[in-house]
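To begin, one chain is listed below as structure tokens, in the form predicted on its own.
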Amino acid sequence: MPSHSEANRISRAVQTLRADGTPFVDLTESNPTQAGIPYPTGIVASLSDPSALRYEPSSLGLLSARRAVADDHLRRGVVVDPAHVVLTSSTSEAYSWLFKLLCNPGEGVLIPRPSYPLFDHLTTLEGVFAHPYALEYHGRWDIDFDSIASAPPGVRALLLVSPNNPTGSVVTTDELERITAVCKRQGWALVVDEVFADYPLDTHGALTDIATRSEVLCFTLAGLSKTIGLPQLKLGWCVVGGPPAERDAALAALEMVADSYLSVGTPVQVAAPALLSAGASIRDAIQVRIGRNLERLRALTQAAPACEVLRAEGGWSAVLRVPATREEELLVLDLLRDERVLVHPGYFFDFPSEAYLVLSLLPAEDVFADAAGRVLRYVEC
């Protein structure tokens, strides 16, 4: 059974806000429906599509829906065939079935860190461990390959996030080719989780769906949640790349899997085409909202010289720097009792050392530049 755990300090302190009506700032929000966004009029008018009304099963999804994936791939230049397209219920869904189809029960992954924490859930989950190697920051974030080439026996898989969360991080040529040449050495699968590719920060021609260019079998995870900023009409889908005859045999495998569980809605594979093609609008007001955000975080931090803003080379997050003059939840306890303002502490990304604090780059500007000054001038004095 599943362990699991009661609610930390900083989840407590935030029912017991909600609970007494007591507003705040939340610059944790993730959830670009609640940011303000603005969505084109009826961009959900696809989804009454009366031919959704008709059900007639298909394992890696309709054709409509995975050929829409494989042409919404062409603004990047990327040719991908809809062949190798295999659509899920979301990114998550996607990891559970790579995991199923990778590694046999006791068998692991290599997951980065720092890094999002739901990939030690997801493991879990499916029986198999999570093995880290590390990120470290350098002016940037670089892989330590010293950590990978430490990984235990039965590791069959090494997990790639690009751009990282919630470091930004992007991997580099270089990178890749390293990762690719110990992945062949070592008979490992590639999984490259890229659902923020859309949102480049500090970087320029960053690398993008990796798994079409690939060596080594590979996998690339992107979804309608943050491609087009719906995270509830629950679409993802999986790129299956590498040599012909490794990439067939997975997307082989992976149908059986996806003919047992058959969990994406017809309503939203009927709508694909449609959302995929009216998403742009929706991109760019993104990418307008956590650029400007992150400018103006930057020159607030002037101010602040005992605080830094990291560099973010994609992605909806800043990472912040901050005097390790108390333990991170302390910190981020106080800072939502005098401030009321909430942003995640570093160790809920596993942050190797104190003291960090992660922002969301989402919330309106205005919010944004009051709350996040707020924070700055709090954790100065």
Ligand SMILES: Cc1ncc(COP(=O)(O)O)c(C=O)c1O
Given for the second form:
Amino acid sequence: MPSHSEANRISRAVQTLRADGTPFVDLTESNPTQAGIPYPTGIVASLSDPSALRYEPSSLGLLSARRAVADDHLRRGVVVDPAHVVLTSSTSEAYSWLFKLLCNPGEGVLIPRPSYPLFDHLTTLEGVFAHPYALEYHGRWDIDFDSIASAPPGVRALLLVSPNNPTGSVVTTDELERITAVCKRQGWALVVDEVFADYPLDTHGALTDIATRSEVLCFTLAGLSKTIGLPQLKLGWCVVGGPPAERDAALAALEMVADSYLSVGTPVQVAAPALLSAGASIRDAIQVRIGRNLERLRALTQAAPACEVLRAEGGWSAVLRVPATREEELLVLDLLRDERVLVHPGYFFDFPSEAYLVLSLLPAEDVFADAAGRVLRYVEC
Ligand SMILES: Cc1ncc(COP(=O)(O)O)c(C=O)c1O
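Beyond the form predicted on its own, can we have the form predicted together with the ligand?
Whole complex next, starting from this chain.
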């Protein structure tokens, strides 16, 4: 049975405010459907296509939907063969299938640190270990290759998150070459999470053709949850690439895993072409929102010289380095009590030191600007 920890002090404070009906501004909001993003109301109509009344189980997904996902890669100039696309109900599910595929119990994967905390749960639930490699900030978040070289035995894959959550760092061409060389030498697969690839900030964008040209067995993951801001539709995908024999063996094994669950609903698969095309306006609205909020945060930080907004190359978060004059957890609790603003502490994402605050860039611009301004003034005092 997986261990389930008690709610931490921050969660308990939030629960108390909610129970008392005390309003607060949530700068941890990562759900775009709760952030006042305009959604075309007709977009869900495609889910009621009557052809979805017929059930035709298809382990890797309906070909029409796999083709739509492949075609969607053309937006970024990436040519994907629909036969190499595997549909899942979410990126999280894709991870769990890959851990089943790549690892025996007791084996594991390398994960970036800092990164998003779900990895610990996803690996534990599959009985595999997650060993961290470090990202270090030197004006941008670089991969620390020494921490990869000291990986323990039993590693089967290296996970890249590009752009990473919450650091926003994207893997560079040079880093990818070095990682590929290590994976080749060690016999590791490469798993690339590109859920935020559509949201560049301080960069021209993440590399998104990694699976199609990889020299090692490679899986790239994404889904509707971020690319069109509709997590509740439950459609993700995995593009399989690498040396053809290994790629095809992996696809055959994934087909067996997928066939054991058949977890992706028919309506969303039938609707996939329409959703991917109509979702462009949602993506655009999110991109405008996060860009403006980041710009605003930087402007506000000019008046708070003790704080620094770290370089964010992509994604939906900003990382604020603040003076470590009190523990991150206490600072977050104090901000909630005194300013009624909720932010994430850096330790939540396993930052190597204190003090960092992580702010979601999704909230409405006026709400974000007011709350971020209060956070900065509070910290500065
Ligand atoms: C980096 C990263 N990968 C994957 C996911 C999960 O995506 P999905 O909703 O498709 O499971 C998240 C969710 O926030 C994420 O931050």
